[in-house]
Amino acid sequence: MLALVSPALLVILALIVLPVGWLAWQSIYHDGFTLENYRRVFTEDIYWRSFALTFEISLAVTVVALLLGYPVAYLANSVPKGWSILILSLVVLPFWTSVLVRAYAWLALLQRTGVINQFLRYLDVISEPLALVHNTFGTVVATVHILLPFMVLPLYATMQKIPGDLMQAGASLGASPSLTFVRVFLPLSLPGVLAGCTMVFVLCLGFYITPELLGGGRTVMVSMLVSRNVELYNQFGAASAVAVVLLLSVLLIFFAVSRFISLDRILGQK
């Protein structure tokens, strides 16, 4: 049994296990076994600034995402069998496509000089160009365009394992559709609903690309202070304790999840 589980085992060592000894060892050890990094993670503002961020960028996609992503869901799964794999194909199609270049599409849409600014200026509706980009905003529109079909397969995966008579019964019952979706369709979605906004909430935090460029150097969440740290700086030590420091906030959240739904549900094996 050893003999056959050794491959993975040395795959997961070199590529995980490894990697991430070694910037945990980064964090605490230069010239000597410190704790400075560690100090200034938790001290000074600009790292709260920043996590704080983070984290409110990640909860705004989240929300927006699951309300965008559940409607298509609930379509998907309504809908005969072609036109659910056309649907669902069009949620996947985004993935053919690199982030940078999807980031960069975004960047000129929302630019003041974008369609949408000409459009809504040439309707008559503004006067002067809003401010779409290189701001919070244009961070959130991007990143739930990148991360929405992480909410959509999820609830998808979910929704296709609640039987339909259940619908047919509540309507038997008298119940308009309305209250049986309530009553019972939307409970019954619930576990998709929690692993599709765990596995949206989670990428978003290690973020890197889009608010990069979205963002315009003002919204700067906590993989930009990571690599602000290494390439302005060459202070490897502190972003590896950034680093490791989101690493446990990513595995506190899993854990917490983990005793609402089973991890394997959120990671689409069940």
The other form holds:
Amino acid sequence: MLALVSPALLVILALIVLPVGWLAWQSIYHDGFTLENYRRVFTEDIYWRSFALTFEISLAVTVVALLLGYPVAYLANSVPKGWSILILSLVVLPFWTSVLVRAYAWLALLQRTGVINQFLRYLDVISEPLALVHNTFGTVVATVHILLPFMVLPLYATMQKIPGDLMQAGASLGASPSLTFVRVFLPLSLPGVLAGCTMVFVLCLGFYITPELLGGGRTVMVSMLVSRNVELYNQFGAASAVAVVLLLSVLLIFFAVSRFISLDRILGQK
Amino acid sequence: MTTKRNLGYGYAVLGAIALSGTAASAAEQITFVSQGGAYQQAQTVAILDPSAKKLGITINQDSIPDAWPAIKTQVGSGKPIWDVVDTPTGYCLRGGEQGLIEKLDFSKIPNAAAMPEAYRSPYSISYEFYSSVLAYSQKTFPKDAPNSWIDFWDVKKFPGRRALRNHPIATLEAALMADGVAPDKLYPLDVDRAFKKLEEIKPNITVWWTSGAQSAQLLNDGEVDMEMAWNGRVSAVAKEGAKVSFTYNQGILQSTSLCILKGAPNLETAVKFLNEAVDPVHQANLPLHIDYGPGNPKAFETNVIKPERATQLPSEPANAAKQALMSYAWWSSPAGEAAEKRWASFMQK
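Can you swap the form predicted on its own for the form predicted together with the partner chain?
The next block holds the full complex; its first chain is the one shown before.
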């Protein structure tokens, strides 16, 4: 058995365990053992602000993605097979476009001279262009667009497994469609909600290009702190410490969620 | 001899030399590293190919957007494979202090020895100039355009949306000039005063840009009405028909420099190349292919650059006189590094 899996284990060791281990080592060793990098991460204002902002944005993105994704998944689940394939393809299609291209596309839509502002001005709804981008708002919009498939797909997978008989049973017992939804369908779809939210939240924590291009320089997320520490200040130790703290936060989130549903489910295995 | 972009060929040659043991009789060569793109193509035609031909050497090329981490790794490992890098001057100086860059013997580089002292350091020779300038939309300002950093800071007289680079280098200089400091009296920078002045304009900055492409796009799309930008980026957008312009007045003249990695495999050839690369005629060729100014001001005396072209270039003497010359020595000093770190907390406040 061990002989069979050992090539895979070697790959994991070489590609994941060693680099992450090296990273963690960098954060505590620089001309001797030091906790200075962690002291800075936990005491300096800019790190706190970045972590707080990153969690806020991730939370906002998750909530918006859930509000948008749930009805889509519900629709895909309740229409005939052919239609549901079409809906899901439309959800997944943007997935194959580069993140960079999508960021610039949102810039073209949202900026001052962008399509949306010009249309609103044409309709005389506004006299001055709205500040839709180069701020947190623009960042959240574009990030939701990129992460939406990670919400819709687990939701759809969970909804697929809810037996249709249950809804009919609810109806035959006299419940209105909305009551059946609230009392039967919604609770049964909650594992999908949890799985989708975890995926979106965790992925959002590490976002880099989107806030960089659409945040106008003010939305400094944790990933940007990592890159600036390396590029600007050449401080690999500080960058590693930030990365390790972020990684631990992610593991903690996965651990907390795994108390409620199995990790296989979040990662889309079952 | 020609220059070759293929580094693999370079390795092959190195291997052959090692095997045959005829290093002395083999053709001389170096590996030259620049930032790639249109810029590296332009210098290949203007400087690298002619230098290789004249010296009878082979120049293998490599490109990397940011050479600094690679320099650290290569020299740190004790076996650098690059010889000469074209990189922002500050890295040559910082590298020199950290023992990563060779100290230059200017008696072997007469072309550089004849250049102004401010254009070289013990570790570097200015290779080409660009400028951080005040650029603006001609649609917003058809006449009476902003012409100084004082104007840029004056939001009443010049209403409009503004952008600055998300980086302290050149931005602190601009802030001090906006506060009335003369371009030739900037250094050592009064960092406190600069940040105080920046706080003043901060609420009016729509975007803090991070890449040159982004700055060009902001101006081109009319997302901002005025900004700090690199002269080459602005003129490129203007050439494509955008109604944008810029002024060299109070621009911050910046350069990339050539420097040699400590322990470079072809040190002697690299020094010969350095001298050739800043030859006035080769230098004068560069602005015929791209909007950057020559690092050697003698290039303007060669008649290769036509007068009307010269007036467009950042390092043309009359243009240079209007600008502040960036002090990379100050930026790579402890005070400069502290100012760089302070930037992050300024941005997030």
